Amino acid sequence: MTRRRGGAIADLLAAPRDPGGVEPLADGACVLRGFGVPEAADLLAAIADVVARAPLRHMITPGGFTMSVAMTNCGRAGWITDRRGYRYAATDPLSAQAWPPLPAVFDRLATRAAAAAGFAAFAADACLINRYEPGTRLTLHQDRNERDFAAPIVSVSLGLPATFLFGGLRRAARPRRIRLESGDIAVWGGPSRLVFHGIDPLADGEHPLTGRCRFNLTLRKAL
């Protein structure tokens, strides 16, 4: 069983960098199919290092609801939510220490992905790490706590496949449903920077890299 698992991981890491090409979603938005596959093992190792310093947690929304997705951050600022609202903070509220620095592998991949999507010179300063387990979801929302909307959002999928909801500039717009596989990277900016987006409840399954979960890295220019 171990040999089969190792073989599956080797197959995933040996997959071509761009097996599906660039899939346009809207003006300023696309999915880069398989773009992050070669870095998957390094990305997961970096996630483990971040989580060891800033553990995953289920944050509380301003309305008092506990989020089903477990989250943590790295970079110059981290996105948090509590009864006081949604915002970026320079320190982890659990430890009162600075968030772990942005891993170099995150930074390099995000810069390359943004450039491939048409956004040159992207420099992320924050990364929200989400862990989805079967049944967890993220409702439609906008990423609008950043100071400047000129930079795109770069979202990296690792592990179990997910259904990405890509809506419009109004919450009422019916979203498209796009399947994201491990290594796919969604990028949206420009006219699409403030689209509503989310994740449908994660289906159960087993992935050779992550087991029964999915990790998502959302890299932003927050400050």
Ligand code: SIN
Second form
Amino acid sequence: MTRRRGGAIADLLAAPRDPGGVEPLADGACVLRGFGVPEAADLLAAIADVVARAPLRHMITPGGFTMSVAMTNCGRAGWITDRRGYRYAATDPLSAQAWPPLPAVFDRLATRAAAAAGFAAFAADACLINRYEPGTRLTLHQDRNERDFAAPIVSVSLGLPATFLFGGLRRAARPRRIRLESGDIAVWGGPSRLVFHGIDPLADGEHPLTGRCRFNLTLRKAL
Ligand code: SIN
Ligand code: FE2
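Return one more block: the form predicted in complex with the ligand, after the form predicted on its own shown previously.
The complete assembly is shown below, putting the previous chain first.
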């Protein structure tokens, strides 16, 4: 096959989108392009099971704002926020019951993704499930309610694409903007464990797997 002029540049531009490609973001952080694509349908079925028992809800920040992103959890602990603060709780405040267990498909995929990103033997015990509808966003924040920061964060995108903001260790650092598509998995740990990150307001669209929304799973070792 003959290559047209400019082919090398086209290849470079295309490289980050190659399924199976590892796109480095910083020391200890990368995006695994398309890593979760084969599991996407199973992940969404497992999300539906979790949501049937622990509904998605809009939590309240300690400052009194209602979050635009709807959230729920599964695993041994769930991340919550209310007027009393951000924390992990063993039970769902809506039901006073334990959160649904971590589905095996979440657990296995998180361990494999972490290993592919250079973090051996990652065992998630908590998963925050976020649902973004068009216009909703997550402002820059650190994931810092976990008991220790030795384990990475494994973050799985499903459905509509989003712009991931990947900042630095200080809030003031100007974030990079990275497009995340369904099946992409971002992993950050080690020297990047406490990076500020967020999601720009979701653009409207329609995705064959999720319709008019995006789901994100953040798998953590919280306890
Ligand atoms: C999060 O930081 O909790 C979620 C990030 C994302 O939705 O990709
Ligand atoms: Fe986060």
